[in-house]
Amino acid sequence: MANDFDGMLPRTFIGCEAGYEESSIVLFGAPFDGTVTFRPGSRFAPSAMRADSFGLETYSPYQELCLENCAIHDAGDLDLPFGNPAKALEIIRGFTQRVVRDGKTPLMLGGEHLVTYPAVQSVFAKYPELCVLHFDAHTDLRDIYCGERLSHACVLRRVWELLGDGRIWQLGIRSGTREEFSWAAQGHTALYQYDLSGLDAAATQIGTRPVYITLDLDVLDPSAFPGTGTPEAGGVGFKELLRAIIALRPLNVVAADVVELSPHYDASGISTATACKAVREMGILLHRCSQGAGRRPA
């Protein structure tokens, strides 16, 4: 898609126009927030920050690489029911279990955080070694929020009854339930708080294994970013984030996700714009990671 819009909304990610057979990269999203219970929104962040990516180059400095050059095919919006979030769950994981049956990378681009459940699920079926990395402001470990197990507030909790311990690494926590840090603090998970000092740590103890790297955007700070639904302070800054982002490289990276953009909490449209640099180094991140020898099949 060229980058004159003829008067209409941009229908894809910037630099993201390869076609699905020749992609190695699929690029989706989940407008999905049905179990938000404070600020609601996340489910216009994949269509905004579509439009607002056009506010940037292709080429990335950081990576020395331009979108353009990575064939990742964006297939648009997943059509997601209101009102039936069993539904919404179900459709995410055909598509993303389809994405990956067909040898493709998933990113996906949220959307509340517990699209990412069923991302997992479909991912683990196929890499049964999965190790989880998670960047994050909350530790989402509940095991039931306002009587539900399917909640925002549940979702890595979900994850670890499919992975276990020993196999989700948390970065930039810094919210949470006593009772979440100490069922954490128990070896089910290896949390570190307020930072991604922990970064260097998990990447060594995670290895040739494959990942999936989910990223709620509100692990950056609210002054930096605030447009997201829970908003916490004291973050990371953006450079932290992008440095994380770039030190992944190493790892066999075989999914993603970037999520808790609430556009509409931001006027500015300084938030819509920060999602959508993190998004283009994930997505030329996932590039090399494909390209990468130390890929492991299933």
Contents of the next structure:
There are 6 protein chains.
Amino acid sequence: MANDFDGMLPRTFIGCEAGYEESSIVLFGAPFDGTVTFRPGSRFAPSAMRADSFGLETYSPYQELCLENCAIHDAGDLDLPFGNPAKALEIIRGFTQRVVRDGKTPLMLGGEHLVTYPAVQSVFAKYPELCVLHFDAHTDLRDIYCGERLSHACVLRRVWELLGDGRIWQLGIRSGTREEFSWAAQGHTALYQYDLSGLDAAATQIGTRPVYITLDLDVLDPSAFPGTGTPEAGGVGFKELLRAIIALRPLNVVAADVVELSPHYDASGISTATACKAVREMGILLHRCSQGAGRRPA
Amino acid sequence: MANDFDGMLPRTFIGCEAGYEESSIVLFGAPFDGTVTFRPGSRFAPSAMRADSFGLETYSPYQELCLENCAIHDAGDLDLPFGNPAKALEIIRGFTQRVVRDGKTPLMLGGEHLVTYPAVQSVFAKYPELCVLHFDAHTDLRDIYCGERLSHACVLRRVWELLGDGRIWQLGIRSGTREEFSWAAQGHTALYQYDLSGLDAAATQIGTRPVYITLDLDVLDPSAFPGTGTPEAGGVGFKELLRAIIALRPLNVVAADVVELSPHYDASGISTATACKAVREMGILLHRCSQGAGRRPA
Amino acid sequence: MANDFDGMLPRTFIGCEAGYEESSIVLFGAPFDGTVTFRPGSRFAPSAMRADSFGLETYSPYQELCLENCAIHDAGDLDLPFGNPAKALEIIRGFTQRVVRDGKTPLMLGGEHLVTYPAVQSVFAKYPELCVLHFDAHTDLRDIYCGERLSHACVLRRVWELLGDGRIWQLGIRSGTREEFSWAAQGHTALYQYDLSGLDAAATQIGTRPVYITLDLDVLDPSAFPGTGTPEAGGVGFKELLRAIIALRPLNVVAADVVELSPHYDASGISTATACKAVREMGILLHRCSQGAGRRPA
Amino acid sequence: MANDFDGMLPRTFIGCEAGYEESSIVLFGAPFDGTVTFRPGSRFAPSAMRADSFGLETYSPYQELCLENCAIHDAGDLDLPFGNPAKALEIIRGFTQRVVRDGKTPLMLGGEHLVTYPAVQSVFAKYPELCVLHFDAHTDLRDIYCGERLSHACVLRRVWELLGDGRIWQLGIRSGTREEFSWAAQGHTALYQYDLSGLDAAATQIGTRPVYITLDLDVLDPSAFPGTGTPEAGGVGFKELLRAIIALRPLNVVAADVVELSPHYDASGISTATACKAVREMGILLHRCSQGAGRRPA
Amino acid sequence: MANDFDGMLPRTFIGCEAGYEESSIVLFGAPFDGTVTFRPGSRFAPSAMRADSFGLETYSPYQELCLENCAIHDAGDLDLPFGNPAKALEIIRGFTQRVVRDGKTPLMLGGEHLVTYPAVQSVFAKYPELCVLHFDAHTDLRDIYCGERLSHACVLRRVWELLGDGRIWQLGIRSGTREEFSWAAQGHTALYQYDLSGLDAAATQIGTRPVYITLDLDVLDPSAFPGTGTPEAGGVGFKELLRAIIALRPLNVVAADVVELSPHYDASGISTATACKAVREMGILLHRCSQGAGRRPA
Amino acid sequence: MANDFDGMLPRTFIGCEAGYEESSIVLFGAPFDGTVTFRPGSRFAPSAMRADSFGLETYSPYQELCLENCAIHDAGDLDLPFGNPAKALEIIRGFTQRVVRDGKTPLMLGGEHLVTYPAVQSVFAKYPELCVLHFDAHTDLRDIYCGERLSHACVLRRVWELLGDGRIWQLGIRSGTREEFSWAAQGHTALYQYDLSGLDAAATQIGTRPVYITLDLDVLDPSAFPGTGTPEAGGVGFKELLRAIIALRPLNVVAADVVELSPHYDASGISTATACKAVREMGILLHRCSQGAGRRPA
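Right, the form predicted alone is done, so what does the form predicted together with a further copy of the same chain look like?
And the full complex, kicking off with our chain again.
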């Protein structure tokens, strides 16, 4: 990853220049958006984030830590085929498995939300008690969408099939079908509408269990995050999201992803800048958790 | 309106596929922006909303109802001449009159704000007790603007000439001349500045009288709604607007319009998406009101 | 398709208001872009073209004919699933088959280039002598791309499998792998590089056989057509393309498509305007051909 | 117009800092677009051109002259009412009259094309032998459009009513109704289609008569000039237009306008930059003509 | 500054048409962005603000005053060299000195934040007790940045060298290095993070001393202000900023600047519109202060 | 440069994955735009090109060669300070020197045009007979610009000081001051205006001498290349440029650069795509030259 010469700009996400061996966290991109139904383009997100991360300080005044000090390796982007979701998911599953097997924490940059499913599969294989904390505007709980089971609109349903009832907390939700809301309400997931106020309850219920955080950035209001496939008015502000991320510190976070930036839809670049800041804070959070600040036995 | 073949996408606003006869609400576009002084383009709004409405669920978790179940007919867009405001207004007046005469509730998509005037004329002809609830950043109370009485900047003044004192409530206002604010303060309209907190008082005062809602989307903050002709910082958020729409349920809403989206000014598309969501919620509100949830005798 | 009321704007492509029965040409959209590898978004093309067609005159000074006089029915857009190319193609095949069976000429608006394959299948079923005239920047002759046989990059190869050697003429080609160029050079297709100068030779060789025209708009230079998924510098100008379309009049054109507009990538709207003009000229051409100006027995 | 202090940037179009008295050419803006039927926004053109003119050299290598040496006064922009075309035209007529009366050459920046009509009226009042040379994509020869006689689509027809047959040359035309082309062909105007090759014939026929040049920038191909209200593919390149402007030197050009830049539709800014360069070359041309290089007795 | 003719649009910021002599406030542009490290373009801000100010009312309902009544002279934009920060700063220093010497209040429109330094130098020369109130997302307290001491990232550090400890209040700060935050915390500046809640304390501590307000508009959240060089999520809303400006009335404000709009990064124009509104409110504030509402002896 | 894992996308310009040692050509970025006077942003060019190069085939049908087979190493981007041109140039000079010293051919991606100067210095040090072939819209021959000698507007003048008369050929030039054109005409450079027709004469005169090619992409017409700092209408088409590049094969090209892409000014991405294609063809050209196809003894 390092350049062959000194004096060159790094090619990684800013502050993520640790080598793989020395790293405790592995950041990687999953540039896939093949099942998107409205506006595609999240395939360009990892590359855009890496480029614009250089407009960001590596120091977080919120968490009082520098990304450079978090031992993060940026492994680059997976080479994923379009038009064949099953094969793309297999590749993501394989890479996540390797990271987890090597005792490192995966931090995946999507791509559309479907990429979460194979990552959860591999993390779940190591942590059978795994819980999932889901930030999103959308329920993503359909069983089948447009005839497909492997769709961004079904991803949390697929995750539920793996984990079962009582393992998924959904925050910020403000869009879905009547059937999805009803299905969740039958106890399959803990679904909190509109804002992130369910976080404390979620944290208490999760307790010391290992947790996977999946952050669909469209949980943010479109004003703060216009560059996404399905903008849904009425979301949370960035400060609200930031407070939530920081509040996760006591949890045993073992993996995370940040998905659904579609950078071409926002020529102003604020969506990419905001996504970069979310990734910085998530990376620092994962470091704190991996350092035992929040880590409890798996 | 229906396509000649099965398996085709509808050409209506999503979920508004009822036939005219069976409908209780008639959605139609009034693509006119001929008197705009700063940035024109709201003529493209109805067409843009219809296209992007397909990025939206038809189910509203806020009102727990589906747009499909609201008996809404999408009649298409009126063919209006540019450069001749008087003739354009006549056409709008005529169509609204027909809708009202047929016992249906009009839901008009602008276009600039001047289109509200002829629609109010036709609704007022049926409901002499008509009140108007006006969401906007701007007072729109000038008597004459640039020498014209038929101008977007004069529309509420024209409406007042029709209805008289004590019939107009204005919410979210944050821009106007000193004279406009003074004129309103003489008791001609009830003008609430900056936010929507005057809504409860307005609802109480309106009581059971029939009410026309005119929603100028620039009442929203430019962050939430950049795609408009005269963005005015310091507006309300979408959640605030949404709460207000839902709070109108007890009222006897007999007509509504949603105006001033200028879609070309927002390439990110969030303004159109937000307008679509506002239309969905407004359509469901009108359905509830027409179903007697809020309907009282005219 | 007609509106329920007079005085409304049509919902069709401008000038294509003929009813299905009376029509001789059927225009329809195939909004699918699921196998695109670089920049997706052509799914939005048919809807964008329909809306912006109203900036166009229906009269062509080039062909001295009005689109209104061409008996074209706009059937709307097919409802196609994302994430499942095979199923989407099946639907396109079915609809084209019906149009052809009813003795009408199909004019399909893509979508990505893969949509051409099922349309050719249905047209070929009726016209076993079918030839294909292919305008494009790209060879599209890969056998497999990213592991998939049903890919936009393989579409002409699939068409070749159907038709065999000596039936395909490719014009304007300026991008492909070494293998694709070699394969074509083995006599499988007649591939003309860079410009449209091969058209005369192609027309002579095609003679009176029925011909399907597939117009990938990226054959145009990106300066003239920026709104496409894979802009490839060094293309032809619009005048050059226009001359080519008009030069096709003596041929027996039995079907056509216009593909690969990705409207969101060009906020200036010139790509959509240009696509609309190409569709107008193509529609008039098909009319001339169907009227026997160019029609010879199938 | 001059600033009160040295060391400030000029507020004029670059190189047009002459005072009114000492000037021989008067540049002014007519920011009106009230009758536009497709995409409005040319009201913003004069201001955008003035700002971006600073990206241009004042020296023209084509004409080997500097704009500073052309004695051009930039009088600013007229304050024109929207929604009342008649009044706006009256103001333009009045200002042009004053410029002409003071023995100076008007160089007007539109705005939409309708602004040409009142300017021609005032120039014609001084030069009864006036001819008009018209560069455009569109015929603009309708008698009535959308019920209006004062419309951008009728402007050359209005000019014809003033000047009569044999006084108008139209170049680059590629859009209009069948009726407009027929009407022109009856000898009312000399209409040359598609390119500027009719220029030599026009110049010969005009001879020493005074001529008004109206340059609708949409005569350029949309690739060169995307920022316009009604982009029409198949236009001329900038070099072609430039050669035409320079070829006008032998004529007795007594006034000119440059219209139909709609700058907000081209975020890349190339349309405004191109318009600025056209204005520079036109200004230098007018200077040469006013200096007698081309000037013959009126 | 005035035009030579009546009936022309002013070339100043709206409502700032006072002559220099009669003015008490002098608005001027400092279009320099030569040391920007991420996204440049604030050089275009003064010109963009002047143009778009015409979308704004001159009357402020917040402060119940019209900009026309504030005796503001718009002096235009300084002509500043790129590639030589030292020389550019010298010019700004000189002009500000003249304004201050003439007993008028400077209101400078940036440009990047570095332009604040020379303006403060000149104001400080007159008011040795000068305090600085700094609204910003960034600390701007580096001693050296990329090897340079004259950098936008060092501007408040340079100001501190001039004024010393206890004279600078920083509000809304949410980005910087660990070292910058530590350095501030040593008592060099009063740094308030994230929001503007430190304003009351600041006002109390400043008391009657003369104060310079420097408003870096990126203190606003990127949702409200996307058009800036280094968007930093988690900022304040416009209403919050507006309340802060108005709350400054009791202070003895002797100069102000508004910096870091980069208009080309926001094609929707809301950033420029918002900047214009901030300038209007700031101008009215300065007027109130200069009128003695808040003015106390220097 | 290689990733630590298989199955990841490369982080280089497409097809430039050779290691430094095995390479014969070294591609690197010089992201500097600190002296730009109109529209900055070329600092983002190398990163944008690298990302969008994946929309390009590596095979060139024009030169019938694949970029993979050209032994090109992508060394990444130099870390250059803003606000200090002298220091930035020193770093570029140093890196180029190393590449040249190691017997490899430098292929530099700008940045603004000033970056050419230090690269030429280092190449000249090795090849005292060095000639320069300059494609550009602008003369770039000022001695001093805005008081600075190290400016993008002076770069060819600085190069001339190094090389002397008769060593510089300038093609496509269409903008400059009268003084620059005169100075060139005194025999200092061979300046060909407007198009590339001077290329043959240039090639003959250069003969077997080593040549440095500097390609300012604004030599292209703005229609083909809108994303640049100073768009200048009337340029060459891409095909014309391509023919010129290929025609250079017989020359002894020892270094090249491609400068002045400013990607943020072209949201459609065609400028970046076009720049990538130019780089591909230039890389293949350099390979041919370095292979002796064109190489003659230095």
